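Just one chain is shown here, as structure tokens, and it is the form predicted alone.
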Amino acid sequence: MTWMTDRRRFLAAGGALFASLATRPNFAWAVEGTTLKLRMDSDFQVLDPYGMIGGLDDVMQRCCTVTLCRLSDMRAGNTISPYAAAKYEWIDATTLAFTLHDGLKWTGDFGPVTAEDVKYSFERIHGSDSAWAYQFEKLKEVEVKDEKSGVLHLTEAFKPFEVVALPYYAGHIVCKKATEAAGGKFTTEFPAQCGPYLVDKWEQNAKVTLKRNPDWPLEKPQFDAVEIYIVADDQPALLAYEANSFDFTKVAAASASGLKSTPPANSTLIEATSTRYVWLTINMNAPALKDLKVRQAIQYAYDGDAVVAGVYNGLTKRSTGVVQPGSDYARPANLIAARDVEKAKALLTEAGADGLKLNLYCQSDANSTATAQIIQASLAEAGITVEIQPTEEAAYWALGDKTQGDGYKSIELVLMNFAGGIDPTENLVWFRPDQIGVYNWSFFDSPEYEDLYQKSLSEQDTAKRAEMFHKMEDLMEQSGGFVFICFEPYLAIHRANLTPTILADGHPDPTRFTSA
């Protein structure tokens, strides 16, 4: 799961970073040499799979650690193939056997990657307080057969286990000896690495440089080095791309029409369906929002068409939940299907909330602030005054975090977006009761929702699972704690002779980029 991106302002000094990039003498077209240059929109924060947040956190792990299996490019159907596992075989619905490739070894003289490392990596997250513990909710144990071989035992059949748990995020394998020596967890420095690349240099909030791992025994990456530049906003990043500063960058929906009509020379535009979902959190625990009628007034006043047109250039549609549209599991429609400002006004009057004033927190990137401004304007038509609070990354993610004090109990409105997964459970997991004070910032607390979630994990019938997911999203909307906004379109641009690999979360896998 960044799983959350768009989190950091370009720079307080505006174009300072872009100016410095453009003047660097080595900024020739990178793929002509042996260095791949990519742009990400936020720096990494936690490299340990136990505590990682997403975005560059996971991209770094794709480069510097391994997983038993891995996903294909999202445009190729998200298929699974073995990776660190030379043998990867389902014995039955609850038993997965693996044997690791020979030659996989950790840096720092920590020896080979072992089945014990796999056991340690998965079982330390299973049942823990890690945000990713849900990925191994159905794991019973990892049985170690010998140094290279083991068996994953599940408590019951869970159809999407291998796409939810194994290819990324908590599925990354860490070195048991090195992690224990580091105190059991780590943050911004790998205690040991085993991947196609190794960390060479980190310039915080600016650039990460990776170099080829000379001891990597599997298929070699094409590039000797990868340079990842941190540029928060899409528009400055596009300008830097056009100045040949990057080989690949995500771009904003607002740039799509211009890039189609007059694309930069020798460039290819990617347009794809994204798993990134956007919604407005309405905190039902906040004093001003405890009345359901007030929350429903916000839902009725919201102008979804204006956001889709004004922020996303009409390249997406209003979403009906947090399950990806077009899938077998997407909810057919929102319960509140159309905007009704008069209804919103009436609900406020009934609740005695005329003259309501609320704070809306959002990240400080262009898309988030533009969306917040449209929300502000649409709610104003119903008589609700909204003060926008653009918030930088560290402070933003602390808003709903119960470990940071009691502030999470009283935040009012928050614009949020997560990178979704392949299975609906990966998107719905964050709104369970145990996520209150973690990522469930609405204080949505539904035993029925939790019961349906648990049943959906073991249900094998697609139609029955879809019915469960639809009901769960009904419960979310009926609570008044959510306004479903959209699934963002995925747009990126790259050099024409470059073939990128983009995973389901919308983030690149630099180890599989190739050039002609």
The other form holds:
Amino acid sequence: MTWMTDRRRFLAAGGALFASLATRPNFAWAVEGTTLKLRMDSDFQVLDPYGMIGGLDDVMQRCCTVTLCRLSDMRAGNTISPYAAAKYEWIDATTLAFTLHDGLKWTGDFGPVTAEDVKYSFERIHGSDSAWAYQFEKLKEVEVKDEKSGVLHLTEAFKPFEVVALPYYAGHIVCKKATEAAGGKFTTEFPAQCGPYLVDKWEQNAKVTLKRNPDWPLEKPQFDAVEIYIVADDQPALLAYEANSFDFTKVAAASASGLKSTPPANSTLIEATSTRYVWLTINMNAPALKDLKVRQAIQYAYDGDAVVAGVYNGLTKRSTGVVQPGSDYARPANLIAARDVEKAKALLTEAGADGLKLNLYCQSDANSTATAQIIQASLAEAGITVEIQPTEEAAYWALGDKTQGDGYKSIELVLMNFAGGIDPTENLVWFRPDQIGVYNWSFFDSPEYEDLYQKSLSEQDTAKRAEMFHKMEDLMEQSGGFVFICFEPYLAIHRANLTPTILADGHPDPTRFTSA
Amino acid sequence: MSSVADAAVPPVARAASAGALWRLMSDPMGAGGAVIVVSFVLLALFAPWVAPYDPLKLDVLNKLQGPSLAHLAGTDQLGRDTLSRLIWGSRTALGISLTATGVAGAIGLVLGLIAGYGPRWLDGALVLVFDSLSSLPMILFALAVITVLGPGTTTLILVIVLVSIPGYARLIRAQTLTLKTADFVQAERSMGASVPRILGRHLLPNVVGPLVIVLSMDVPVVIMLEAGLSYLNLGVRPPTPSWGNILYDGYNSLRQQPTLVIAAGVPLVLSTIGFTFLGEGLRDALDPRLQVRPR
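Return one more block: the form predicted together with its partner chain, after the form predicted alone shown previously.
Full assembly next; the chain just shown is listed first.
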């Protein structure tokens, strides 16, 4: 038998093959087999809860470690339920007892997940210099009852403790033996994992692949593998989504109208209010900004309407602080609610700061640079020349970090945004005096603020807490160290057959994604 | 003495300067390239008068508009007039590329002449420096310098100058090594001419032609490099218009308004074609071997 072909036959066969593949059901779907493909906007940096920053750090911890309890999807009201803890109950206002599930075990022959691991995980961060130490501020100690059981003792009643401390960030449990063997801290490699997924492969700044943990004893996640792709900007990510590269991606607010009018096939758009708050840091320690009048001039010159319309397509409103709008605790209005360029000019003249030139640092993504350009243009109307310094992520987070040198003392303006928590104290914590040189880049140093913060932790009355939070935000604004910009609208798109779980910080929880 | 020395100047140099322009303009490709390049230069020079709007003026309520009579190339994501930004962008592109290639060419010319005509030890040392600089990958080197110094126009020009000098210097050195043993140079030397005179009067006119051609061909490469780095937010800082950052804005708004990315691509393509054709035309016009055509 001889095999004969020619160009025409070859093309015909190729065409037939392509047509058959194209008409195959689900050909265009990225949810192939049991691999879930997600997109995040930046790579992870520190996997140790002690030094983690956020974003993918937290998502990886959700996948590869456990917490005592966990939150529901943010659209379902952020309710809390036990997770690694089989039993979990408040004995009284300062005592929380837990018993871990049987079968949870660490990789690398480090044995079962124990109450001793819980004690080690929480107490190493409590009172430490970790940015997440605030989560355990009210923790007195973790008492180990037996291998699986323990009791969390608080210094005083603090009802939000379980949502502030336990479901994320430093609430992730690490393996005591493995962490100590690794020197007490780790960065880009877990010394031991125990979650529903295990890290399979990391391609730096490109992709993380997680594989199902065969020893996972609780409810099995639906997907065998999770691939997390790193794409910094939302628009290219959307194009990649449309080309079936991912099953889920956050999208820019600017894309909302287009996605509503011409949605990609078999896709669902999620629109929600996010907890991510955006503000302009004005460093009152910088020589050019030491005069309150200069800082107030910036607050008056800022054009909040232009930012909301230009960057967020009117999908959000100007924020009145860092407490989420719509909550019982949100401040009704900014003290400087309306723009007044003439007043800004007069303040600058009074301060003898005519011809002021400032540097504005921002991250180099499209949203940040667009916001920075609007701020630049609005301050220019008052006679302030702003030089925009787009900065890549690692260098950006080093700007206000006191461990990176003395640069944090003199940065001038920084466009910032943080993923917020559920209790207002989780958002307000970053502006306490002890956060100067950590995340309080404004050098806002108010003993009154600190006092109110401490009182708000133990106050049980909602109205009184709200009053405290309003006063704290007034103090922030009066210091001239802040311009509150907005809470970002949350927009994401996913395959229609997928049911995603999105947590309060706006990041997905891949362990709870399901597909029809 | 001077008349003898002048007589020693080879016909190549004189021919290059005398009829080059006429030959360039009689070549359709070269003429087309020259027209495009001159148009861009004029746009860049007269941008404040030619641009219909202030390229920095925001109008967020009219963002991402398509082409219209009011905005011929539409508006960007902040409502700025795209055509005005493109016109001002030509000033950025040409300003950086011409400055950077000009400075790099001048330094390369001097270093190449010194290496080619100087003592062997100096030649060896300079070649070592050229080779070391050439061995650095251009983009990675650019990223490293920008990381250290921070993005901005000055950094961009510095990077381009540093990465371009070795190529130009090696070209000039090779030309000089060939020419320094030529009869007219030997004759000049035997008559006691000084080294500066030999370099400036006899070698320079003969080596500058190929350099001009290479510079012309390199201008679009530099324009692309500037656009690429600005696209990555590592070039000129916003809101300065650059074809690269306009392209980046367009890419980020591709789904809402594809006009922006197309509009930003047109000048990049045209300038590349223009400078390349001009370079080709100059090569033909200045190369003596191509000037002798069979009748």
